[in-house]
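Below you'll find only one chain, the form predicted on its own, shown as structure tokens.
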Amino acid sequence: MPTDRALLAPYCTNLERPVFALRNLPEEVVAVLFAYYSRSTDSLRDNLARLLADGDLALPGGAPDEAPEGLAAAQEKARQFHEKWVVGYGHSSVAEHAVVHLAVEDVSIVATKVIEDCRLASFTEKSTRYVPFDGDSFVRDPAVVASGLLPVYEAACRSALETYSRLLPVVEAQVVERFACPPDWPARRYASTVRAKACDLLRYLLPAATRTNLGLTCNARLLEHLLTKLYSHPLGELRELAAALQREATAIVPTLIKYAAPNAYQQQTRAAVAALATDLPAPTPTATASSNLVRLVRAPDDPVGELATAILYEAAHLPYGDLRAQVAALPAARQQAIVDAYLADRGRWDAPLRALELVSYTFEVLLDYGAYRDIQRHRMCTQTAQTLTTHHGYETPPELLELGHGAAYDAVMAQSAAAWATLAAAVGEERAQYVLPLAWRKRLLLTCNLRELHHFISLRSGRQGHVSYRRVAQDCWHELHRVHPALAAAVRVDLAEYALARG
């Protein structure tokens, strides 16, 4: 035992309670130490001592939580054991403990979208609001650069991103004069709001080339899944993308996620799917005046009798069809109240309880794409949204036009549309993208459910929200309060309109 703990002391949290973390351990280690639950009688430090006692290791000098450096033996034997069952027999549950951290610098707001539609796993992405963009920090598609096109294609990005950089000294002082800072707030805290305030209002300018950063924390299961929906995109940012993601996951998961490759599959039923839309009438354009739109395409018929139905079937021993019988014959009043009494003592930060998530809506959003790159990180909804166009107009914030800079703004966006028509006839509408700004609209179907919803409107209406998904998010609000105001009225929703937001 004394051999033990010193073998284990480096890799274990502590080595006498039953709860304990693992620490300095090859990730691939890990997921194998976890897997072994399933088929050992063992404790996980006895099965963690034995891989270690039969690599020879010995434990350096120095302090006990530091980790020797000889875990090869152990690695090796992670390796066979992925091999075998993960990679062998398909148990690729074993690949979700083994845990990957990656940064990803300098790629373009699109590629963030598709790395960011992964339902499991964790992002943090540089913010439009506190960090201003670099005027000249735009990707270079692969396929418009063979086009021959890149002339287009850098001149809007650039007319747009330098507008951007010229307007945003220019703006901060306009906020200045015409917000004073209220005499209980720090000027750190003012001159924070201040500079917010201007990057709100001109991040409808930033197109979707612009670089941004991302960090990402995923298991291996998930990013395998990932690398290879990105080798599959027809976009070469992404594919190029997912051979550096995985030449540097390798290092930290080398067996978890050797076989991602390019999947037939998604491949083909990208392409017959938009076979299929050619026949399709020509997209009606949208009027360019700043109106978000909402509209509730799908709810339940009866969403108060089936919410007291999931409510009540934890504890009513009853099969569903039953349970849902005796629910419907109670007065409505009496379903409702069953509703009101299971969100009656919800605290402030309390979310609601998962029966809601038995009912569910679908809402048709139209919306800027600035106000999609926010809306889109909620992944618990289902999303399907439409590729970014000019077809539905721009947002224009009124405050810009207040502060005169209605001429550059529209500029910029009239260069915009008139390089995605020349990109978009000669290399498709995916790649054309690129060069249209966050202010371009784009259509998307949102399906939540109820406790979802319940948290999407609080957190996106709320004070500290931009404008234009705080306009989305009341908007839902509308919609639900319009067909179920009592499920509405439950639903914690900020209606208010604030010249400071930030503050």
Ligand SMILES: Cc1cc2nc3c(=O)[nH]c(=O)nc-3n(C[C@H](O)[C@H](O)[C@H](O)COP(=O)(O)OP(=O)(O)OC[C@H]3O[C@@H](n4cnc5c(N)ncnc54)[C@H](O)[C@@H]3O)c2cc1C
Given for the second form:
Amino acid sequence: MPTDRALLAPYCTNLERPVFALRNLPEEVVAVLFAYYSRSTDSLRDNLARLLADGDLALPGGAPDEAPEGLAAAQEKARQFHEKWVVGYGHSSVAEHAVVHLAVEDVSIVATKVIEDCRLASFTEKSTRYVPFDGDSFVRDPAVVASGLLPVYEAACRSALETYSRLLPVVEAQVVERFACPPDWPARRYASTVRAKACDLLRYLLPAATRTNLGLTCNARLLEHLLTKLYSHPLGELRELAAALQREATAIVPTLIKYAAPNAYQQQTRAAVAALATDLPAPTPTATASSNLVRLVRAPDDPVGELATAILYEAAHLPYGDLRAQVAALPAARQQAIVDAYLADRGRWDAPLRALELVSYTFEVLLDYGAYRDIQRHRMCTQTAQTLTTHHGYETPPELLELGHGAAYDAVMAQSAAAWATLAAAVGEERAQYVLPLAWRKRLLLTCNLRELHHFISLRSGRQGHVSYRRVAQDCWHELHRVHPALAAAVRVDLAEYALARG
Ligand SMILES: Cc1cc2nc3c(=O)[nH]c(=O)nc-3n(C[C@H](O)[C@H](O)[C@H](O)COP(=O)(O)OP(=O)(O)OC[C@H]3O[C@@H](n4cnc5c(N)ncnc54)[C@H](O)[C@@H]3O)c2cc1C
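With the form predicted on its own already on screen, would you show the form predicted together with the named molecule?
Let us now look at the entire complex, which starts with that chain.
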């Protein structure tokens, strides 16, 4: 009907077809409209028209930024709906239809890792590889400030960042001397490759306290989890960040994140586990010279048999146990042929299909914090990380030594180690980690299914990657190859070494 059409036009990309997009609507109203699908026989457009008419709304002028004001009544109806159904009755998935985009600027690298641990969100973070960092921009943890040790902390962070800034143009010039521009490369490509190479070599110097920027897109349900986690975190920076995020996101999803608050279970359990761990033996220092290390600590006994069973399951009509027994009775070559057939026709960009998710592995990785920063982004993995300390030494890129910067590099690491020891004794390891540059190592359990392992190894071993995480991905492949060579053979891995990462 004409009135409805005029009413609906600003909010739907078309008024005729069964597939359309919503626009210009407040996020909580979008969530309500989708929620109606679960309770209404009418179409979304009918429900939207009713919502708009009931609200006795003035039509918005058509400009997208005027729409939310004109929708105040619908927003209020949405609030009442969410209070009753999402908050009151726990119909929580409705909140996933309300999406928030948050710019999170000037936070520490430590803080980004805690935020990015929320696996269902989407992130883009300022690159340590393509963007030079500011020489004096780092976060000061409130507990460190209160401890009276700020001068020690600031001296170590400043020294690391100053060395980074001082060496950046020097190393860039040295890279140019060592690697001439290939004749077929445009000057711009060469310049950005040289910059990336210098940043790659020097990012090990950046303290974990370094300020960075992060784009975060997530739904309101996840945002409430994230806020709860941040409010419950021992680091003051993260608790302050929780308040700032909630304040800003309230403008977009006022009802759905209203009840985010510190969580006693999270706080008490963290303290209880720390107490349980006090009797464990002291850490054994790892030699600084040894390189990042990958060990496979958990693998299936019969992955080919399990995988062949998973592959056949959807096409079969047998219970899992019976099918597993049938497959186990097949000759090994036949089981392998089933797996090979499943993977054979993949194109260059095709991910393997889902049966590979039924086989999973756990790797233990000792890696520099810079590589951890990148690898932590793989949301399909279950990542269990120990706190960043000085117990496992630091990585030194051999090329930096060849370029004559070993003494300056080691001096930064020595100062950061001394500052860390002082701070750890006074305010604890969690807060002391801010002062450590990305070269210091940390230990990580990386658990993932074979499908994600394909993705992780092929993406992270690629030529364009940083040498440090390339080595982790390559070593994961070597470990897989050691125990299950036939499965490793199907994984696309780049084992070559490149002088210039991009190209
Ligand atoms: C060379 C290189 C440069 C990079 N530079 C930057 C940079 O400057 N800044 C930066 O922030 N990151 C950077 N990254 C990280 C990159 O953007 C990814 O975040 C990271 O590689 C994790 O990969 P993923 O998201 O594909 O994998 P995972 O999180 O492991 O997910 C596996 C797959 O699941 C699917 N998936 C998972 N979650 C979602 C989701 N929420 N929505 C849709 N699909 C999903 C995707 O198909 C994905 O490939 C860089 C990566 C590389 C390799």
